[in-house]
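Take a look at this single chain, the form predicted on its own, given in structure tokens.
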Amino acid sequence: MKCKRVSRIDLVLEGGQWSGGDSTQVEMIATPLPMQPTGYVIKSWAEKPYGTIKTLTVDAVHDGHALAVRLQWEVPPATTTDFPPAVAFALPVKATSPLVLMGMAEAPMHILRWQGGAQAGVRSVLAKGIGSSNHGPDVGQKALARQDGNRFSVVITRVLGSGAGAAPLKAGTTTKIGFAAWDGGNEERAGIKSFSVDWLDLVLAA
């Protein structure tokens, strides 16, 4: 997917002028139940549908200093309000490992995860495998979110550059990106979610 270069990220956020029709439609599937971290989770969800978010519409821009990723999706009418909606994107820190593995010791993933609800905000996470999520590096991460009925729009930003545990980002280079989303209205949380099966190329314009 293309990450267009703009003069200033703040102007894009204020004016809503994104990538001029270059949105990427990312197909999502439910995470495999046998790969959930505990038998309790596997048993609890064996007869329940999950992974209700089937598609994310993604746009990305940068201004040479910061990256902004906009994620948009729709969910069915909520059956509960006990769990917040959430969405995330992952970038490889070094080598890439299969997204479904949530990274490995030698190939960690740097994840920026937004959730709504009472504790709305964006977290930086470093993942080195299923069930392994540690506090990630501070990359100046921020989020702007809007909900219109069952439709959500979330913009997550971070600075470019690199550092301990941070996925390196630089104008004029290509990296990988992957996505996950949780339908809180369907009680989705933790490993019960939708995700993009394969990494996509993220091409940061020079």
Given for the second form:
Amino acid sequence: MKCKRVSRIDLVLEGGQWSGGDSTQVEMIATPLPMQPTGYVIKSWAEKPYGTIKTLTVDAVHDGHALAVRLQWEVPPATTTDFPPAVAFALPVKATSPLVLMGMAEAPMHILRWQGGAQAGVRSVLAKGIGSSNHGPDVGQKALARQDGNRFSVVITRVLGSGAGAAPLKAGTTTKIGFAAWDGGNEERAGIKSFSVDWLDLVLAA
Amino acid sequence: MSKRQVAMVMDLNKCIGCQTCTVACKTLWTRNEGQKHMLWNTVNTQPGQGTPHNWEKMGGGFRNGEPQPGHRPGVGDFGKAWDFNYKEAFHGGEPGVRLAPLGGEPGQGPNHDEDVGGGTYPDNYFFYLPRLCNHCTHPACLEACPRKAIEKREEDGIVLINEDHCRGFRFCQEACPYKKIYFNEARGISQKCIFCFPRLDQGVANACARQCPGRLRFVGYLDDPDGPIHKLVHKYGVALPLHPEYGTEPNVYYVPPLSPSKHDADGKPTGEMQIPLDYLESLFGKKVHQVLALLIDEREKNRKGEKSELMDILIAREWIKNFGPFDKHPRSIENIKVVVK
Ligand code: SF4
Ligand code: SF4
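The block above covers the form predicted on its own; next, return the form predicted together with its partner chain.
Next comes the full complex, and the chain you just saw is listed first.
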């Protein structure tokens, strides 16, 4: 996935001039049931389909100081309002961080997760394995979300650079990126979600 | 497995349904943002729908050791607390205004079927069932949480939700077969009875127990041979868990209710208890029959002026002994700092 360099991210956000046809369609699949962390979750979702968000349309730009990732998707009509819509992208803190295991102790992954609803906002999370995620470092994360019926468009931004626990980002280098999405209207939350199976390359233009 | 387990016993023969326990708990713990619908302690009329309405049909718990899917009760299931037009009705000066709930049709309140009960005259019957989180030995809530946000305290087995770790996924609400977890929509976290642990930590019994005018609540450790809990649950075996078939091994126990005799066509007592035994069995399991028989025997002893330790405990002749080691006065509590983030 290409991350184009723009002069100023705020202008992109205002003007909506995204990657000009460079969007990536990211295929998503439901997180496997046996990987769910508790017996209750496995049992209660055994007969229920989840992972309804099958594709994310992703664009990324940076301006040498900050990264902006736009995520767009569509959901079927909601069956509940108990859980918020949510989307996240993950970056490896070390090159060896495994996406499918949600990181590990020595090689965590750094997640920026947006959710809507009553507690709307974007959260920085450090994951060291399935079911063990905690507060992540402050990377100046912000989000800009728009909902139009069943269609969502969320832009998540953070500063480039590195720091304790933060996934390093530097213009002119290549790192990895992974995605997860939760259809709250289908009661999706926690490990009940869809995800992008493996890392994709994220190429930050010089 | 915790080293020790605190427990509560309630003698249903003595509950008058006054809700003092409910209010004691409400005033102490659930007056903050997002807690309006929360009643960590409830008292409902049996037979009846209870709170949340029809909770016994909402699933959860374990069958053959396997977790069972359950319903996630919402604010409507618990029954909204109604607001009334007190100001207009009592101080408004308008003759036509009557006391009424605000906001039109308010729906079923938490205790909407109070005193309805079952049976037909002259053999109609009911009794009150106070409920709180059972601080189970095999807590379905704790085992369901993917974030390990629920803990069972090592020193006394109290089950607590860690509000810093909870993300409001609400699997615990679905998994708890007693439906004793509430969701705080304002804060996005689940909350429930904390067994008044800050009081217990200072030797003071739970507010619901201490305030109960019926003096029917006992508190203590299950393994303390001198305390009331051990005597009622183990020595005499008269205190039974509610719905043991749910598989969570509750630590709140009940002394089942005796009831007056049914009547024949001439209005004479038949000797058969008004509360049907199969109904009591459906709540407390098969042991309920032997418990009721023992209660009748011991009551008879008492009547004849013979000594009955069991009756002395249940009558609460020395009320303060209801609380085992937690017999300090609430005024003795020092330095309690309530932290609400
Ligand atoms: S009663 Fe429900 S909430 Fe309380 S410990 Fe048992 S399973 Fe958990
Ligand atoms: S305070 Fe005691 S008597 Fe009153 S409802 Fe509660 S348990 Fe029953």
